[in-house]
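Quick heads-up: it's one chain on its own, the form predicted alone, in structure tokens.
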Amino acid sequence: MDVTIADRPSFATIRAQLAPGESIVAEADAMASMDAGIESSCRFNGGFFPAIMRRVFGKESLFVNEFTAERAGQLVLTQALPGDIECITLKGNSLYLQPGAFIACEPTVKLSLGWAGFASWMGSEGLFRLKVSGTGRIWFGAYGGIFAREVTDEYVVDTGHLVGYEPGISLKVGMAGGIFSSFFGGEGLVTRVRGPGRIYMQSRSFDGLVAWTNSHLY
């Protein structure tokens, strides 16, 4: 299976070459175009309790879609905010990622819904998280363009920012700074990570676009 991510960094979508038999699975909804070749089934997300706990918990959806080549075609993937989009190959290990970033992974990937804490809650991200494992490709998307950093001690991320991390990253909820330079200097609250490991961040958040938007409304 020969995958592409084109239109790059804005307006990233998953061009999927797929040979007869090959198939991908990808998130409800994330189907822009499809070669007439290429039958798609619709199953629920890892069975149906499962599927219902990331769907409460984690903001997930209740399905996703499997294509499947019956013959060669092309397969176009999107996401819903504009953006760019990541690929990660796992080789037997784990990535959590926040809720709405997955898009879609090759069918030996496994997907679970894990706890994430009170402290990504705290900073916006919620209760749970999605964790991919296993082997082979996963694609997930941002707000914005994706960039990584390897954590070995501590490192600041404003709430809203953080997309994706590995097992190893612990997570924190707290001020920017004083409570006055906090709340008046407008970063209140900040999610501390601490290492090792790596995690994937947006550079723009939807919760500011929101505030921004709400800004020029009222």
Second form
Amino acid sequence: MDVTIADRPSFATIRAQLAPGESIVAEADAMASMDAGIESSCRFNGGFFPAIMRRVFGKESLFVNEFTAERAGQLVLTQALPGDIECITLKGNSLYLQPGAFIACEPTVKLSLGWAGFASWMGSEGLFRLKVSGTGRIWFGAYGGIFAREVTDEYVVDTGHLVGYEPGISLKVGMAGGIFSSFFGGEGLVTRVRGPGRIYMQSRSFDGLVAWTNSHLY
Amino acid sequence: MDDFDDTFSGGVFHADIADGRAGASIDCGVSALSAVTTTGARFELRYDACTVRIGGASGRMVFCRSLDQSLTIFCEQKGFAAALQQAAGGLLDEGLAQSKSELRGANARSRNLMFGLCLGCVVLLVAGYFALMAAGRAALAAAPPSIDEKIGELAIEQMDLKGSVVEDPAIVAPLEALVARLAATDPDDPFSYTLTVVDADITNAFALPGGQIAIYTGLLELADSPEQIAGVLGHEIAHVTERHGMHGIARSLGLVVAIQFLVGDAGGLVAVAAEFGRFAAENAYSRDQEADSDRLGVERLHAAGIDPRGLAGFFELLERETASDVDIPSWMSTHPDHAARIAAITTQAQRFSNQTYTPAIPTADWDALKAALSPTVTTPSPPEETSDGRDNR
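Since the structure above is the form predicted alone, I would like to see how the form predicted in complex with its partner chain looks, so please show that one next.
Below is the entire complex, every chain and molecule, led by the chain shown above.
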């Protein structure tokens, strides 16, 4: 399966060239266009109860679509937010994704939902997190650009900028500085991540956009 | 190298692997950890040349790193830490113990923080509720009596009184005179009273904010003496002077605002729950208000030279009337039980030194009133609730 990411970085789309019999699993509503020879089947996102859990707590869709090529053709997948899309190849390792980041994966990748803890919730990353594991490629998106960083010790990320992280990463929410500088300096709470492992961040925060928009409404 | 039976699923960080990481199956050997990646690459880490730490996203990930930090083998599978400790023969005991201790401390701090946050939220919510109630009371205290009068006028215009308004002077005139006599006992009373007599077979009377008082012919028919009617009217006047209706409105509004603040919306089941909670809360409050109105009504009757035991006499009548009714627990009732009220009124009335009283309504007027009632009311009925859901006797 030949997959490229086009229109990067602002309005990235996934263009998958499927050979007959090849499949790709995608988030519901991710399909932008496809050749007529590609069949789509809808199923619960990992079973009924896990799907409900992912919908309620992970802000993911209740259903996922599996696109299978009856004849060779191209499938175009996209995301709702303007921003980049990244591809990662899992080789038996795992990755946690923030709610809403997952776009697509190869059928060999396993999707599951895990408890993220109150630190994640307070850091605006949700009480639950989507775990992708197994072997194969996954594609995830973000608001703005995506950049990765290897964390060996401790690193500080503003809440709302963390997109994904490896299981070796632990999260701790804290203030950016003292009480005065944290709240009056506009940074508020930040997420302190500790490695070893890799984190993926987005260059824009959707919460930041919401706050900025609200401030201009009245 | 002899291996233990246990094989664990984990991963490896190393520069030789494409992208620097891969999943791996891990064995705890006699002298070293070995990891074989999904692509077949094999890595070994000697126990005497590695450091160990527990952490990661789950708080259970065990990291074993070479001293130069070029190789990390990690696993969060259950039993891995114990197998590693056993295989290392004491070499990693100190590192594992220290890491577990740090983790326990962090977990305890996290639990304490969450407990503190939850407690803080509860305190804030409770404080917010009482602050709203206090603000409502303060606003009410500052509101002039003209607001009560306006609300009372609007309310009685919109109410379904369940009967026509009686205009027969034989009935209305002596009752208005009685209200005026009771009102005159307090020259500082800012309210003026308007009495509405309603022709309906309902044993009830009620007061609305600002001085609107309604009394039903069913109640007049049931009464044995004018003092009993005077007792009921004195009680209702106390509801007006103490602004109990306004307090009820303020409480209801405060509760709705508090619930909307808590859940964002008072729709559906929440609204039903809110209504039930409000009903229970108002009843608890009303019982105190009813007791207050009994006490103040008795004082007013005595001040007007009317025998206050008439109020107790009316409750005795009601007790006989409702004896056959289903036994409703007293806390569910809008009013305290009759026996308790009769006892309280009798005790209070006995404490007055001067007990020289005149008839509440002259005998001739009372007889004329009762005679005028006869054609309209046939059979006294058990007490019923008024259209606003409150039994205000």
